[in-house]
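The chain below stands alone and is given as structure tokens, in the form predicted alone.
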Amino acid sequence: MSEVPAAVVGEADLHAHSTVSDGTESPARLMEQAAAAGLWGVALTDHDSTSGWAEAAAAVPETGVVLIPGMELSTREGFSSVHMLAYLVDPLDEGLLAETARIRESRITRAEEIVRRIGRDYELSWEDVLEQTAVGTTIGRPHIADALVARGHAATRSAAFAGILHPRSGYAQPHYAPDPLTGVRLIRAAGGVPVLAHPGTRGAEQLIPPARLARLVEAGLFGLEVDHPENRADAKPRLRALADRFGLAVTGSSDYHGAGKPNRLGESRTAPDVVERLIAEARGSAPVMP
């Protein structure tokens, strides 16, 4: 069980990535950036991996920033990717370990196939992609984007996603991921606290249906990531209304990726009382305090 800190005296950014997944900064550098941003706490939420926790934790005493260990778990609803933030899980939980290993393996297989398809029309190899990763990285489309930039086929990672890696280009394909309901159950079984990540990126008309959200809440969903730079403005009021209706917490996060996205660390934050509630509900692991 997690212990609530004596006082959560500041705001936290509850969604940030490192080189363990598709961020461009190491876990330790991320903690330094969190200190520079004036954050009380930051959650390291790499895709389908907890491998960066130890390095980030080692940087806590020097930076003075509280680390909230987390993960961004991939789930899928039909053809739509749905990300579930998993806070303070037990990193050794067998069910979660097995599922994330399956997801990461599928990500690699999917990435290799995408590169093979792109390679028919552009000069690009799997070795180009590997050059954009570090040891233990969860390989994904952002690394293909970086390889396309390095090869001169796109100006930036964002441009690669808007062009060659856009679904309309015909190169992309999905990877394996459990459905969101299974994801929530896996996170709770591992002692963690689940929050639906950036659910308003497609706008108000594409929000999760209330009946489906009700099932996630029944399974243990804790909150909605409402204050996120990529949630559309028209979606945020409806998300807050859904949070009120179902008794869900509202979180704020930047989804920081270093140079991999324009998002700025700390540009969206979570209030101290919500952070306290989140920590109090966790059973899998604890925040790392200075």
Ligand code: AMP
The other form holds:
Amino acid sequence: MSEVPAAVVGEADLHAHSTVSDGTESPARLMEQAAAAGLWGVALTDHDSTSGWAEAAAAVPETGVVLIPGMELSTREGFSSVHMLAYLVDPLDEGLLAETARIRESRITRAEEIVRRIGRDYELSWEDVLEQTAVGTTIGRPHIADALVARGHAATRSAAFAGILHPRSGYAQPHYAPDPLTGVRLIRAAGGVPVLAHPGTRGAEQLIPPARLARLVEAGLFGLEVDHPENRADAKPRLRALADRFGLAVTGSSDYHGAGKPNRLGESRTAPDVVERLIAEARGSAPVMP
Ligand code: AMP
Ligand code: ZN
Ligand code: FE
Ligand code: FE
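Target state, the form predicted in complex with ligand AMP; input state, the form predicted alone:
Below is the whole assembly, all chains and molecules, this chain first.
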């Protein structure tokens, strides 16, 4: 919990991945890149894991960049994956630890199944995927994509997603994830601040229905990640209107994955007053100041 509220004097990029999940840069390197991008602060938000926090925190003094420890919690509504950013949670909260362990476990069995299916048509083994990850990495489709690239079946991660990993290719398989409402409750119970990640990637016609959003707000949703490179242009004004209507904060972030995606660190940012409110609401942990 932040005893002394941080004076937020600059913009922050509130969504970035490291090698702890499917980013290609280490947490320390990410902090260096945040400094190079001229950011006041950056949130490390690896998928379903807080394992990168310590390394990123250790890089705060020399980089001079504020670290907002976070996580991107996987949730699911029916067949759609819904990502929930979780800022400043207590990393030792038992409810969150149990749920994220379950998700990471299911991500492994799911990835093994996808690889088994692809392996019927292409030369690809589980060992190929493990070669693309470190011990403890939250495994996801990007690591399968990297293995496909290493095997020469795709030119880039993005090409693998557009081809072999596309749902219509028939190898897809979901992993376990709680529903979004449970996700918001878990994050608040862990003292964290929940923000709905990239809610406009499917365009204006497929936004979250207001009644469903209302339930998330009631459970403690803090904001909507409106300024995200993959939110469709037609969705953004609608998302801003929803944020206004429900009193939600509007955040901006890059969803940086290093070399794994075209998104550049700092390309979308969150205003200082929003970052300040987010930090003030947190009870689980504090930002790491230089
Ligand atoms: P998964 O965690 O297995 O559901 O995979 C989702 C991750 O894959 C997300 O974090 C995305 O950033 C990444 N991803 C999705 N589509 C693409 C793409 N076209 N190119 C690169 N990465 C992608
Ligand atoms: Zn990712
Ligand atoms: Fe996401
Ligand atoms: Fe992400």
